[in-house]
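One chain comes next, on its own, written as structure tokens: the form predicted on its own.
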Amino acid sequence: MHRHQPRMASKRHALGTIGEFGLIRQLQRQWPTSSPRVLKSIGDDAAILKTVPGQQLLLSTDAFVEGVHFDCTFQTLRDVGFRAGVANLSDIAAMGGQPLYLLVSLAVPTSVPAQHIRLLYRGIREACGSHRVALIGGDTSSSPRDIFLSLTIVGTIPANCALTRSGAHVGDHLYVTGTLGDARAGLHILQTRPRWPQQSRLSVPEQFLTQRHLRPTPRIGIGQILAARGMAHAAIDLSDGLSGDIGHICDNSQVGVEIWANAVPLSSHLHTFARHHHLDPVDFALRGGDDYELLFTARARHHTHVMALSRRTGVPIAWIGEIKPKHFGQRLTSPQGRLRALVQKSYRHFVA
């Protein structure tokens, strides 16, 4: 039986009955566009937007494939939509920008009820709504088996203020927001359950960790402040894991890095989970993707300002290492004080 079969409703509610344009009309009613910058949105061949003098556009896109990026056996489509929205918002956050518009392309089996697709869009809107992101277009298509979702986000930033991966300087401090490894542990919990777990059956640490995976938080405000005040040299959002994403900064900036394992911020719930399962919590932080925290570098003399920013916003920011010359390489200092090569443990597509 097709894996989407359990989600089927009566034929009159299936996508094969209402059709592509019926679905689009439903989505238009669900997510109306009211931004004064949008002159034309859904319904034409392309959206028409007003540009703003002195601003630069930021564009990013992410694809989400069932069986690769999400699994409907333990995630609802509403959760899938929320995480997809956060992934795109986080890309704009890493550049220090303001997210404005979203385009959503979707391929889905015709057997899936339209109400479930509305739940998918509801999740996307829940992630984007508080940031006043307008849905301005996209595409819909049938799929022979699995769900394929692609989001493109458009944002703006004052000219020449964007944070990039290539700006790190030797001597910079390396910082990260929030706590790391929670989302990876949450995914582990969800994957090892025989079926979708009821939250009441989970312990308090398990509830926290699964929610960190299903409902991450994009650090848009922090990114905007870092960019606007020139406090950061380089930044990236942690979507693939600390050990992989720091490599992108090092490669693009032509620098090395030393990370202190003892300084990597870990939640008490991750410690509890790791202790119970005889696992290393730092390993979860190094390999864990989908935390969507911000990893950034800043001048050493800005340290007090970075810590003040953390106190003012209520977002934890930890100093976890230093940028080194390129020949130093990418290294991790263990809790015992031993310096070793930082092994790439993050998920990589196309690699066995």
The other form holds:
2 protein chains.
Amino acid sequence: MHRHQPRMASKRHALGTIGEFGLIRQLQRQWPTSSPRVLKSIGDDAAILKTVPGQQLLLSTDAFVEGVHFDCTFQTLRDVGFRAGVANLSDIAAMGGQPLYLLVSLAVPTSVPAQHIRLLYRGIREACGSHRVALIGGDTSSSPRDIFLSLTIVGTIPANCALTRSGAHVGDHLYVTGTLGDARAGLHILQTRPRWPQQSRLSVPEQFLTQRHLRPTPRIGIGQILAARGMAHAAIDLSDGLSGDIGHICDNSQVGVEIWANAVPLSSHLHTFARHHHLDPVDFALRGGDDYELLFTARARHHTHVMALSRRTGVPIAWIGEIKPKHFGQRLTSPQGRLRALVQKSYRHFVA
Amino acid sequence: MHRHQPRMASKRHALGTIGEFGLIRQLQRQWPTSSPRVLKSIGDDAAILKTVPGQQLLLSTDAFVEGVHFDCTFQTLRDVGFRAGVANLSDIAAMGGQPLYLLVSLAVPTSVPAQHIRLLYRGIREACGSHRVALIGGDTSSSPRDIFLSLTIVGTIPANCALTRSGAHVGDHLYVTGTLGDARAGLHILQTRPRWPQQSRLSVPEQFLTQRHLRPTPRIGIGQILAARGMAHAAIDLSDGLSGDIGHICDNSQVGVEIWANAVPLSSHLHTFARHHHLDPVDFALRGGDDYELLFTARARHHTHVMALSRRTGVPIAWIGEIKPKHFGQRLTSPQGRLRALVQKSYRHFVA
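Please could you give me the other form, the form predicted in complex with a further copy of the same chain, since above is the form predicted on its own?
What follows is the whole complex; the chain from before opens it.
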């Protein structure tokens, strides 16, 4: 399936030709490990890192499987690498940390050209953007049929500042960054369009929504400020969808929640798309995963600080609900003012 | 293929039934994260760890793919977990470090019963043995067809003590722990026997060799002593086979090597097996991977200390060669005294 990628260079090496060590040498050139904290990087049995006094470590790992998390009939391996990188960075953002080091575990069929593998790494590097994340390790193997990718990210955070899922208090405001549901609508467009649509053939709303799926933004800066200033009580990144991920905060913090459907931030493009397809845009926001926005709770008296943070950084932050006692449950107030139970059902990637 | 495992419990849950969160809860019960350095473990966006002043971090990741690194027609998922755990721990052993934390990224077809997945984790836990390695993170996903496993290990080592591949000096002795080639012979036996052989039907040498494949030992203790006492200049664990792995030390250290075929340590069981099959046992030692023994270099004047270490720990250590200038190349002295180039060819797992 990964043989259908557009704009391929004519020079096609399979990994079997350049070999794992050839790939390592290329990565070492393209992805210098310039940090003075990295004493040994890829190419030995393990990476060696200096630690910094007063800093705690954050570690997270994510698996991405062809046919489950991605589909090479409408995504390039560069897209796949980008989204995988964002998903992994977003876990550090949700803790309020600084991403520093990445390890990439990859298995690809020998028929996949080395050029495609390089594009995958390029996508990961692009996701890291300006964050100066060093590639410190990895393992590349052949795979009989499907592509498997597993990323492990290491970050740091000043001691006792990390935001967790378990810190929400009754009475906290519930906030979310950006707009929700766009990525899921973008995925719907990509899945239902003919193969390899030219971006020019997509309408403006469709272009916006597909880009939100293909090029999400990890909210690293906002997470760091919320953690460093002690402004948030609990946080999580939206990977499964609002209705599922708020459930993790409620379960871990032993609280309930009321979410106001009217307050859930939706892009005008999602409204246009939903109207056109006779769908409920709020449903996309509640159940649509992979937005990688931050969902967090903060004391009510910090409200003006949170709004000021949004203005200063230019990142939209919406107040969408309130943390309630556990016996209240997890509920949604509809635009008509009716309170109903929040169904913790999220789109499970590509599998129905 | 994983449906052919013997001695299965009758209660069969697919991962789809217990779900990822059910699995996480089970793992939290079975694998307590008791270390005071682990502030947050599995169940949040990232694990939070305290660092220790004066200690450096070691990180390594390894991928294991069904049909490439393992074959469920003659291995249980417990065997697979054990070997994957050892391979990952062995990377820390080769640096001279203390393994501390593990992250497990796993993709399995939904048809694999949850009981099998638990066996896989049990195998990983058994490989960690007495080393008190905490499971601090992971990701579990479905997979369309094949099982994919990626382990990331975090270890520590006192500052500036780590053994690398690049520290070998001309004139160093070359040593190896244990006996070589057993695991490869064991794999050969497992691959060519009928499915699910009862251990009782194997001869004593066959039992020994298959156990060396299924239950290898990471040389963590020896690695730590070599590093802490500054006894070794360079080290690597034998995962690809002696002839391939010595090449990594030579390339990284810019040196050559002479290995004496007569001195390569072979078990009596490998001799018996090789005689029976009219094969050269030294060839198994040179090209056979997955022994997970330590290959290291040390100053000639440390020879008596190395031998004393072997006696004290009960771990056999053999002096098998000498580090030469780079222009000497990488050579093997045959039992007949002939010097020939060492062919850097290792068995590439299951793929020919």
